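One chain follows as structure tokens, the form predicted alone.
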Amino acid sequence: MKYALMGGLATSLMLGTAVGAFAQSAEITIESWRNDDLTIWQDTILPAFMAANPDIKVTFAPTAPTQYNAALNAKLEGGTAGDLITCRPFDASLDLYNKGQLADLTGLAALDNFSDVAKSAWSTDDGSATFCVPMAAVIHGFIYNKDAFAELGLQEPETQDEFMAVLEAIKQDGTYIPMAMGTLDQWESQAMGYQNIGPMYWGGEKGRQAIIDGTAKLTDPEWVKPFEIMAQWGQYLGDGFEAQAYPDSQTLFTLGRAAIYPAGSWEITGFNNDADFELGAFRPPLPNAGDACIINDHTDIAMGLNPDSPNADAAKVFLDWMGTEEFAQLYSNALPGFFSLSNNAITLDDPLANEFISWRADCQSTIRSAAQILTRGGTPNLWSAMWTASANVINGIQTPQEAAAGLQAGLESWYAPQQN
């Protein structure tokens, strides 16, 4: 099956036409910290971009993930850094434009291929520049043992009282612990918790830019909704999450004790490789039936051009051909899980990742709450306040409007729109 990425909007630059831009040799080399990646890049990606670019030869120079911050900052100062750079989400990379170690990219054709949506995370907080092309996404629903599922004579829930229902009737059941996610790492909580079921409830986007714009509070009834809803999954997470930790929880999960599992598309290639069940997958509930569908589908990585390549103009063409659907379709199978951010319409081979990315065709797409502006600079940090708050909350320890009162009290004590 076909799907129409974050609108639908079919491509306006083919392959030829950047094969076209270029009549000359060169050679660039690709900065990344997904190093994990190298033999789909050697292998897959480039292999095709090359064979229509035969004047262009593309490096991918890989550093370990822990080290990539560093490595790059010491190649940019000392002038050595390759010439695209793969770029994390938000502010790490507005660091980078604001130094004059990304390039301003406005005005690339590749651009027009992404929502503004896509672009948020490599772009100036005012929107006027843009210095990465947009990768991919991840996104957030539940991912659940369609085995069990058939064995408890259970449907995928669609609303808020369905999955309530759904939970309920696995632990009456006994045969399986309705959920596995543990509080003990307390990222997880907030990640596949929070920030999963939270954007239709605080309105996705509108509500994520009322609390930058300081226009709502974290303590308004949209943003405690999520926490009161948490407040119950404790009792169908099993005995002693509160100690087990996100590995304990794949491994739950995967070894079929588990029926359901609070996700990212992240997990897909790990669970496919390790679970002996047939996997589905279900949007996050909808508050109540009828109401409008919005998913986290997280911005997570970009490519951009270092400003002192001595080969810009091959690095454009590469640049460009990354807003391409051949670019969208190669990257999005080899790393399922991961969906290109581009307006293209691709088809995927994975049945799950093809579950997950069907999502953006009838639901409107947000990001993390906290990922841009709310977390700068700022102590207490808002995102690990989140994290804390998020687990407290499952674990019983701080009421729903506790929690939401003390990282209100955190934002309001350092963010000055939210002084008023």
The other form holds:
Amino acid sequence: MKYALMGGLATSLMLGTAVGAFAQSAEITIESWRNDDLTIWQDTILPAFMAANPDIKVTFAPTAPTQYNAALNAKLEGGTAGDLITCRPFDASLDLYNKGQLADLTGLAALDNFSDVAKSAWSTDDGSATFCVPMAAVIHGFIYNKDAFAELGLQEPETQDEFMAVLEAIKQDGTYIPMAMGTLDQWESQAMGYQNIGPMYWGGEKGRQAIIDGTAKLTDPEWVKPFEIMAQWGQYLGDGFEAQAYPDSQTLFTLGRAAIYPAGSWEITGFNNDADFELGAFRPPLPNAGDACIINDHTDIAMGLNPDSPNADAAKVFLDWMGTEEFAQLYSNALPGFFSLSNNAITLDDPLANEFISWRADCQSTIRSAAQILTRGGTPNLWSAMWTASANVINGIQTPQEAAAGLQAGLESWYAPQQN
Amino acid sequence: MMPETSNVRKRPFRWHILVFLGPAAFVYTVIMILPLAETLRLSFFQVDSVTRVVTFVGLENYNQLFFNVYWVGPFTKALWNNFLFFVIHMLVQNPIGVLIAALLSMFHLPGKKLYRTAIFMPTLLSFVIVGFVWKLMLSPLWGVSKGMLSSVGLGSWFMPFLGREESALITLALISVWQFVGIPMMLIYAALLSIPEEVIEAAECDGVTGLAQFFKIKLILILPTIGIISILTFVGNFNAFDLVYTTQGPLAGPNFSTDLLGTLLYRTFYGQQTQPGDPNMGATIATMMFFIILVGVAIYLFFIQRRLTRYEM
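Having seen the form predicted alone, please provide the structure of the form predicted in complex with the partner chain.
What follows is the whole complex; the chain from before opens it.
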């Protein structure tokens, strides 16, 4: 019985390989951590591709997010990984590329449809080679309760002064908590606070690059200013915000008790389901009227090619298709809040997602300032330090200057370009 | 009588000693000694972050831990927090445990078993449940603690206990006391019950009753048990990690005020978010934790336990 089973297995394996190798059609498998999206890939995205390419059969084979990195490494080393590999941003994928476990895709036609910022998460530090096709980013901004704004006669703020005036007006009225955010989990303070409003002060990509090159310091006024603004946030957060966790803030907002939620676009699906009032979104406020607008459009997910794939040609057809408008449209609509990184103009059905993506037309994009290079190796880790510093500033434990000085001293202690 | 020499010669090798010791020694070696040795070994190596080459660095990791300001700062802070955590347990958990055990053993309480079980119950709960339930109860948004304090006129005492630097560690320590007070209670209760009736009767004949009897007779007799409880508390507290991780996250906020050696070790060893894990540095911290606990236990064994008089009962 046991032998029969094994024999059957072996035969079917051989058959499977034979079909892959000899028949005209090819089968490719996608490795991914997005098991939440399994039905979307199976029912929406893959059928569209296979309708256009009937001789390529694609299977989406996700692993649980927490196990993905470890499982993928084991599969790549054992030679059993799928043909297409979903790429984490920055160092995790760069590491795979350096080990020869992701193919160099430089020159692939699809990559022309993406901006350099989009590609930076999956390129070598000097930008000479790109090893994944960017898929999606998440955009930061503020989601607000439209009903509450209408009730209080408020407009979407455009500048920092207007933003503070709106917060003050909501506080004076007293019906709503002005802003739903807590500092217990710390990361929101960094992601939805510092990285949300900051890029316009430090000049987006220019500022980020200056820190990497060592020509600017985190103690420069343009890096301290966002902290100074966040130091004023505390009074507009709910009572006891110091002990308020991330799910508390989400619930507070969707229950309609808070008017504004500092957000990332990944919240859209959840908020659409949970909130029974009308949702709106506005951009991070401009420092001054007429300033250039820069949004945090953080690269999050991409697709690369396993260099050992026996079906590399078919896989490349798929990667090329991922650069098309059709894919961008399908993907962004199936997962509102995860926006295609391609340069194609796309239209979304979800109004809130549409609002977020419309900002790309008027604003420059940047990524989270410490995501690339600055957190590679070295103690203390800048990313973790930013969590604590941002939460401390909102809690009033540290002044903006102290927080920035702490970050800069930590970075200088190990990052060579900052040491002169 | 056979001569003694032939007796020795004839005695066969006592295999049963090996057979009986073998399994325990094997399991203990595999589960405890090998990992400890491996941890110690890891702490002498370091991996190059770019080339992934492992090199022997001797005591360099320890040098970093003690002299690099970005390691020694968090380490001493975690050590100090850990010390406070331990002191709060010693001052609150163990006296309360003794008190409850004394009350349970002294009086004829109706429903005694119910109290005993109820007080012991939280010890059996998972840290995750304890952390979550208390976080919810203390929540300034949905928690019951604000209302409860207000109802007894202490509403102004309420604050976001877990979110303030000055109160977070004490709050966590008290939650942990609430969870584990059942252990000293049970051990002391058992010790109190094992005091022979004759001793108590003799004391009563001499006119030693009530509180005096407790302090002059019973407490002296249970001191060795209290010693054991102290050492269990010490080892448990210096290995603590779960409660802080479940309520405050890996960064042990606010501003690292609840960072214990365990959370520092976790963060270092496994990394967090974009902070890559550093198993070698983590092993260094783990080794230091081991030595701190070893020194603590040794001090107890050599200086305290020897002076405790044990009475035959």
